[in-house]
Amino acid sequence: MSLSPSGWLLPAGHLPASARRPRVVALGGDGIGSEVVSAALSCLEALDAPIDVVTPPHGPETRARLGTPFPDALREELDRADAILFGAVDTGPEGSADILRYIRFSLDTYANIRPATSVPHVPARTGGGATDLVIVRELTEGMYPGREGDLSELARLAPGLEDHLGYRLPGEGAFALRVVTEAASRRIARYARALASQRKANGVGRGRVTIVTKENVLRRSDGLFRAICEQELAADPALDIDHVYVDEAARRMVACPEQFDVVVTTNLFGDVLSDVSSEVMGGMPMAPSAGVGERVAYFEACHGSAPDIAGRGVANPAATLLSAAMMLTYLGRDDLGERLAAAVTDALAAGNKTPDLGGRASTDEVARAVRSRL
């Protein structure tokens, strides 16, 4: 099985038909982010990709100089971007999390696309067969916007609120509000439908979409999500549709991930399941992702900022390289995306592996091996 970014996401539908080169904002972020993004940019340069890349100041360098990791000039660049290549973020108080929040919520990149594909010469840590699945995760709702508070205040505002067992709210503690709307559920289902149809037409997928919820417990919110997804998916009679509870989906992604094709789910469940499914690719340092909106998309590795290895030159750049391949596909250059993904696979097959994969290569050595194959 080969890595095929054209089976992982839909091309952009908003880019102008003119000859204008797409504008890409590249941000290292925190920790190892700058190292892996630098590796990816060097490979994009070797491909002679027809994009204009800007690398505005941000993160720790601007915090020290301007007192903020997110200056106004960066916000202006993000607003003008066709695509964003992002490294990693530290969610602590000194990190660049505000940048990623802006990209996700203010730019409304609502569809998180997380492929999990068997990688030749990289042993999977889960499952028993060749796997090529994509998780389509709703990225703007659920609990992730952080609507939290004190239970006593919620009880005051909603004194008659009961759970499905008939119990009222406790008088003390904290709450987190989970939001599911018809509009957001409908657009993520439409994305999953279009992607599953494209994968089937291209001979990559089976035309199967699995809806994942915990509707047996979250009857109202997940009931709404499932109902809307089923409505939207039924618009394509060529697709097979099924539904799995999230705990069972997690079990299957460990035992038999090859059963899945396209999975559509809510924010928190998608976050957890996509981390589990990354083990198909050999772990988080191999796993790419995209966050797609109506006007812009961002692309980042699924791993974090890894401060314990930052600056040591041993970070695995593969996930960021594959994210860059997804970006090229999104921008309408399937040919270049496929070439970059193939070069990554060939470099790994030749033994160019960082320590997380059992090798001894440095970040730069892996990037150099990939560039030599472009």
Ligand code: ATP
The other form holds:
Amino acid sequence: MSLSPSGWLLPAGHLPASARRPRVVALGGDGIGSEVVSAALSCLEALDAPIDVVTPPHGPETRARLGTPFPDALREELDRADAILFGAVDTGPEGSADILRYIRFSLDTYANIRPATSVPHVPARTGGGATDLVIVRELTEGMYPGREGDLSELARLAPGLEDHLGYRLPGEGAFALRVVTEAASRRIARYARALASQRKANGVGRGRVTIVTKENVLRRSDGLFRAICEQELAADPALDIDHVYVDEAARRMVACPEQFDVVVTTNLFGDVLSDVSSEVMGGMPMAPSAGVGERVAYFEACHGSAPDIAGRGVANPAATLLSAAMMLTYLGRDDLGERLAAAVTDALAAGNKTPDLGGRASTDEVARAVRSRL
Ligand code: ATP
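The form predicted on its own done, now the form predicted in complex with ligand ATP:
Now the full complex is given, and it begins with the chain already shown.
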């Protein structure tokens, strides 16, 4: 099995025909983010990718200079971008989380695409055989962006609220609001349908879409999500549709991930399941992702800012390199995306591995090994 970014996401439908080069904003973010983004930019340069890359100031040093990690000039760059290559975010108060929130919620990048494909010479830490699955996670609603409050407020607003058993709210505590709308469910289901069809046509997937919910408990919200997904997916009779509860989906992701092709789910479930499925690729430092909207998309590794190894030059750049390969595919250069992904696989096969994969190579050494294969 080879890593194939063209099986992982749909190309952008809205980009202008070759009149201008796509504009890419590259942001390291926090911790190891700048190290892995630098590695990816060096490979994009070696590929001679026909994109214009801008690297606006942001993050901790901008906070020290301007009092904010997210200056207006950065917002303007993000608004003009065709694609964004992102490093990592430290979700603490000093981190760049506001930038990622803007990209996700204000730029409406609603489809979070998280592939998990077996990598030659990198053993999976899950059961099952060769796997090539993609999680399509709704990224704008569900439990995010954290609408929470005190139970006393909720009791005042909704005095008659009862659970399935007829019990009222406890007097004290906190609540979190989970939102599912028909519109958001419909557009994520459409993305999953188109991706499954494309994968089947390309001979990558089997044309199966698995809807994951907890509808047996969340009857209204997940009931709506499932019903809309089933309706949208039924529009392509060539697809094989099934539904699995999230707890069973998590077990299968570990035991037999090869059973999945495209998985479509809500925000929190997709977040958790994709961390589990990254073990197919040998762990989070290998797992790429994209957040795709109608107008722009961003590309980032699934891992976080890894403060424990930041600055030591040992971060595995593979997830960011593969995210950059997804970006090239999204921008219509699947030939370059496939080349970059193949160079990453070859470099790993030749033993260029960082310590998380049991090797001794540095971030720069892995990047150099990838560049030499481009
Ligand atoms: P967050 O809350 O932002 O997800 P986290 O600390 O929970 O952060 P990560 O930052 O992903 O999660 O780190 C989890 C572990 O994985 C850490 O031990 C970290 O060193 C390791 N790790 C993450 N990314 C990489 C990478 N690219 N290369 C090597 N190790 C990594």
